[in-house]
Amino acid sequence: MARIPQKKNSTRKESITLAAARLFREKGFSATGMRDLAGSVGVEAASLYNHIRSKSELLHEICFRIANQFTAQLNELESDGAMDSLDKVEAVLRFHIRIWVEKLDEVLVTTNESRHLEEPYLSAFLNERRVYVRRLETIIEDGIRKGQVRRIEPYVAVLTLMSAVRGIEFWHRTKKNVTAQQLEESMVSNLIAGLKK
């Protein structure tokens, strides 16, 4: 029987999850079958069930893993009393940029395919996303109160930042001789300049 290839320090389930993320991004969750997934890791479809219960389980794993990374990073920033609001926004922005650069498949699946999560997970995921956006708004509101951020609508500011980062999908397609580091520094410089008072 064929063995599922593993990266060093990775589990078979992790290999399957990463393959699923790539397929869900390329074909969409609904159009991806277990045979597609089995073929991408070089095993029979029946062998996958030794490691996972369903493709819904894989979608759940992908979406909540990414969401939890964002939340953990924000928790850390909020507890750092030494950082001002602009520092926190910059740190969030850099984190988002790096995730989009390094984990495009997983982030795009989380962004585009999370609507296929089964209940009660879909409601939990959407609520977590709303809370995350609200927490970012609060950081910007704090910056406005302290005179660090110009007077803008906080929700629109968050939407603008997140929409700009989503544009990294097009960088992946073209690269245009811009390194990941150049991309990050340029985006941070331009976006933070737009927030400063």
The other form holds:
Protein chains: 2
Amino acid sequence: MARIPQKKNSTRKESITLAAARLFREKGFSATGMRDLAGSVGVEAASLYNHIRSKSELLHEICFRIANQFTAQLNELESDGAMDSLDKVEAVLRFHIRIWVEKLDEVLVTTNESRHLEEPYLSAFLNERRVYVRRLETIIEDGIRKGQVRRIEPYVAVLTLMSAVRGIEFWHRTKKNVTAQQLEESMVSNLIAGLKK
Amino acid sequence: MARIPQKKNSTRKESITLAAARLFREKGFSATGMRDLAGSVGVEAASLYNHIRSKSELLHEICFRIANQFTAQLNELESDGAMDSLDKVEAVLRFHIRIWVEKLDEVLVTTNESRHLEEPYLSAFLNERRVYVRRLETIIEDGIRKGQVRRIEPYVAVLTLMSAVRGIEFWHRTKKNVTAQQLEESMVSNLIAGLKK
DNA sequence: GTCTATATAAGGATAGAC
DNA sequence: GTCTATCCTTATATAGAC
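Return the form predicted in complex with the DNA of this protein as a structure block, the form predicted alone having already been given.
Next comes the full complex, and the chain you just saw is listed first.
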């Protein structure tokens, strides 16, 4: 009997991956046991191995999926010749904010637990991130040359932007007072104002 | 025979604590074994227990020492009636930057690994942090009232400032191009400009 | 105060019945 | 595809000789 094609997020493996993202975020990769994960999925630990190869594979899946989303968005953005530098920076910033708002588990695991990737994936991941940061620096440098951006260290500016959005982790615990929209606008205006000449 | 009084950072326990901070940062609390720690100190694992009670105790020591430094600086600052709000924010920001530059291991462990504290210390720690953030919000609100600070969400502003400095983690790997001074000035001007009215 | 040896628990992963 | 049972390794921490 032919298998019915399924949407990616309805497969068994996908729901395991998302449960893992949640646990890896809450307890960390090393402190999360396969028995914890099995419990949160509703099976015994041994059963997980019919769907995944190892605990490491889950981390790999989470980290590279997120990394590729960042890279893909930047690719799209850079192919747009009409945008000026400051608008590009803002677009990247808004993308980061939305990922942190919408996919907290996965992006936090990518940020905090990627160090537990096994080689050669760890090196590949770090390299992809290095390249990504350098591309953002180039956009900032371009903005400085064109007089749209203050004369600051491009590297520092990129680090500041990428790190500032990590505060969204704490927003998630107290959403009540500030909506996602307010958060985004407040953060964007705050950070972009700091760049403008 | 009387013991000679020693400076705190020359005791055996202190050097173990600093070695632990380094390992906890690099590998995470859970993934760091007592054998790893013993190896980096130069003894067998069992010998560590003549100086410390448990692995948890080391984490506790690291986290509360840093947390208390932040609180103490804020206490000092707030007792200065002559400073206006924006200057207070800048002073806090500079203090954060310097801690991240000078004590990366300990502040990163405090930030990333404090979740592994045992109760009741975990609750005490989270509460201290909550209070600290609220006090910073108050300073920002004060600045808005007095017309020195743009009308943004105080909570978002505080999260943004406190998170932005985390980028310094990556600066440590590439110090060569940007000095600590440049880093501090670039970050301060960038972030404070975003707040000013 | 440090060592070797070990107690005790928990970790990831596999075998094989159903 | 899920289960029970289990292998094997590693973990924190302790006991007791020196």
